[in-house]
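Encoded as structure tokens, the following chain is the form predicted on its own, with no partner shown.
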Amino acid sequence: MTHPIRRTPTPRPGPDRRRRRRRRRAASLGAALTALALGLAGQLTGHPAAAAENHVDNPFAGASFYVNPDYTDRVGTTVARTGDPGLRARMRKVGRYPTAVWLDRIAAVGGADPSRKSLADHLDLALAQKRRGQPITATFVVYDLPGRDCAALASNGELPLTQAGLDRYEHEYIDAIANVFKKRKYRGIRITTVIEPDSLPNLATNTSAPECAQAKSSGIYVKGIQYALDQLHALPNVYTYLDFANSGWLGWDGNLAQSVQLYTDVARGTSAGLSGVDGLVTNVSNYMPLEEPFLTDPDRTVGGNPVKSSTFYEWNADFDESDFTGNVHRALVAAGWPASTGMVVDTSRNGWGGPGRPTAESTSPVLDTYVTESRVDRRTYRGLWCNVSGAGLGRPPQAAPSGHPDSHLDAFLWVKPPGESDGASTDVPDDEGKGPDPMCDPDYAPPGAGGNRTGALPGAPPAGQWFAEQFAMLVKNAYPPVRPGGGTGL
């Protein structure tokens, strides 16, 4: 005998599930809506909706670049006070060029600074200038240390080296930032960051400073850099780069050896270890070349000394940024890193060309005079690194360059916007804690210069402000030259 299927009959909601599954319709509903409205204004302005996208192995490869409107109209300035056309015309060419945005005290973030946009302005505006199907970067230099600039003056900072002042850099800034950062509608943007110039660099080498040494042994810059990353990197669109000096700084084989293993320590105390870094970021407001074309192996040996030897390189074997990132890039690897760490150069001020630009290889047989005739880097003396007279733009910003296979490049930046300047030598009034600073002076003989004075351009306006006779200074001695027109140049 068959029997039928017994139904159990459904129960009536009371009065409080049938209410609240009316909120949920009105919710769904809502948010369907929102989406629908927001995909409608994706298509209305050119721009979808934003959403997060994976964290890629190069942020820059397939990328467009956030031009900062505030760089082009300083760039403006100097060209409406230019009198020849043709320098003009290639000045302003420059000034359509990406470059990053400095963060350099807490009133960058928030827009306290009447005299430049806050954080979320520029990234509104990368936003305005994304292409449709097109990612696109915007770089951002985290640099407010505690004590920052430890072994030099022109760049002191607002904060002071004590437990207080990390305090106020861990919340008032760099929370500032990242809250920034993670809004939903920033998802869409990759957000590249370069952290603290020259801090770790100077834990590494100049701890004879004060200081330095008191950065060390208080241990806040390594605190402030880990907290940095931590926040930073648990955002998946924004990517973390440590600044590495440069080639006349960290060449030596000492001086990498005991950076490596600087680096790899603080990265590994941080919460995603050395996978919290993407990369590295070498040459920033610097001026070494990318490469020496003419200076290629430094143990040839010219008068019977190797070309390293000289009083040029003291013995330095890395000649240009090109060697010293593949080397930086190797050690990296044999301390643990991944494979896949990225390398950046700043190519901004480091092209020499102009009428002092050597056209082919020397033929001295003497050392100093071989390398002095050889070399495309045109400073007296390597340490030099303030407004530095006769230097010239360097290659353009630009994704995954080829060419140096060993130093594994996700990008050519322009970390310092040309034009800026690297300090002054005399105490100009200022409210960011910047002083002057005796490389800036024209007149100075540094130590370890062989007598040479700096040569740095008279006139300087403190760190970071802009310095118009520099700046056309940069663009008519470009390498490649600016070519307003098209062409292979900038």
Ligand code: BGC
The other form holds:
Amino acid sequence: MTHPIRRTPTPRPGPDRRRRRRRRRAASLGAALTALALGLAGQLTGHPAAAAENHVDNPFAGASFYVNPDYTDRVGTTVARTGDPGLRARMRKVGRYPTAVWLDRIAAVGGADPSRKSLADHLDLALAQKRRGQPITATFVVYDLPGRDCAALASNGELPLTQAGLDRYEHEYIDAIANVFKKRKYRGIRITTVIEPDSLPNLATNTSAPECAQAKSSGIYVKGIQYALDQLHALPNVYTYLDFANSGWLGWDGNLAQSVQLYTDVARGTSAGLSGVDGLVTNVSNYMPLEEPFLTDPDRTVGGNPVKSSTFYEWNADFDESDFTGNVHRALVAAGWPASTGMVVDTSRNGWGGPGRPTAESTSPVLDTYVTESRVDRRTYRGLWCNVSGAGLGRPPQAAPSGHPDSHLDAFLWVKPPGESDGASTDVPDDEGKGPDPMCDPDYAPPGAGGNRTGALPGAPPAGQWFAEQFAMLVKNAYPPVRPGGGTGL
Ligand code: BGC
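Having seen the form predicted on its own, I'd like the form predicted in complex with the ligand now, please.
The next block holds the full complex; its first chain is the one shown before.
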């Protein structure tokens, strides 16, 4: 994953707080009749899971969420090595939270990797977890574009940025996924997909990186994503959510406008057009807080200057994902997208609790001091994205969360499974294409970070591998804190 940013520090007017009600997409009569017929067939054959469902506006509403046993097992390895019984209990609880399953290479689909379940295994388990009379969602991250992670090294992938790579992506990866999804027995599962984190944002803002320029000029990212959308949207119980980076990347007005234009062009180029995309996901694998409770007005002045002009925010008025998703939704609708387009926020690691969390707004008259003392995001620089120290778990996964009416939220999800590394700073040979990334080196001072070092947690394994120390830190710094006992409330 990568988050280098091209900044476009244009001052902008205050946020438009007008509220728009979302209209629910009406189910077609034909789909309803099919569902009824299959539902009856299911009841007669004793296989209720085979009943097809209408494509609904918000797949998470009223549904339970699939819990990945591979994740529970990974957490279990750390629980077994933790002495403190209170912490152990909290860890155990987190291990039962629903997390997304990353299909991060071709082998992850078919189960060629013995340490992980295949896609079909996951869907069979989702059927087993499905409660009678309640829909279930299972979330999969589609993440194997040719030339993946073009502006960084930590999550480079297995497929080269060539026509041959694109052919393999389409036929050995996307077709393989669609062939499993379309099996009749899985029709009763609401399958939600998070499509290609970081890819279109990199095309929008990072073409100064040669790989990203190549990804753009070759058209390979766009063609791959359009192919994925066409195949996945064609299946009525599959939901498509495009990754839309985060507030600290696309929050500047210029970056947002450019990205919305790109996403609109990409979606319009698919067979279903804009309605082939159910929504957008923000903050995937990042650490942007859902809310900055003590920094609510970017235009408020301290020491004669607006808060947004501080060193930390660099004229980006979107301080958090709540503001950002509201602005993104408004921009999408203005560009012609349906108002029913839903937003999802990855809240897996954006809690920022623990002893260092501020409890009140600063009273300092010095702008940068005021911002540093008031913000819950305790990074030294907003562009840090690799195994960030001090971070904590965020809000648990939840359908249709309230409190952010402008954001049109379909759900909070844990897309990045907490405890899985963002990347390593040293070269650990693997057959997945991942490389050592300086952003994961605690002592590296990245350009644009004002001389600050990354402060990334030391000793991290390559992206995706289990990082026990990070998991323990995230649980300890959770906000809201994890309360052991009881169910997960899902
Ligand atoms: C890695 C993937 C991994 C995912 C979830 C990404 O950064 O590149 O391999 O599945 O994170 O941990």
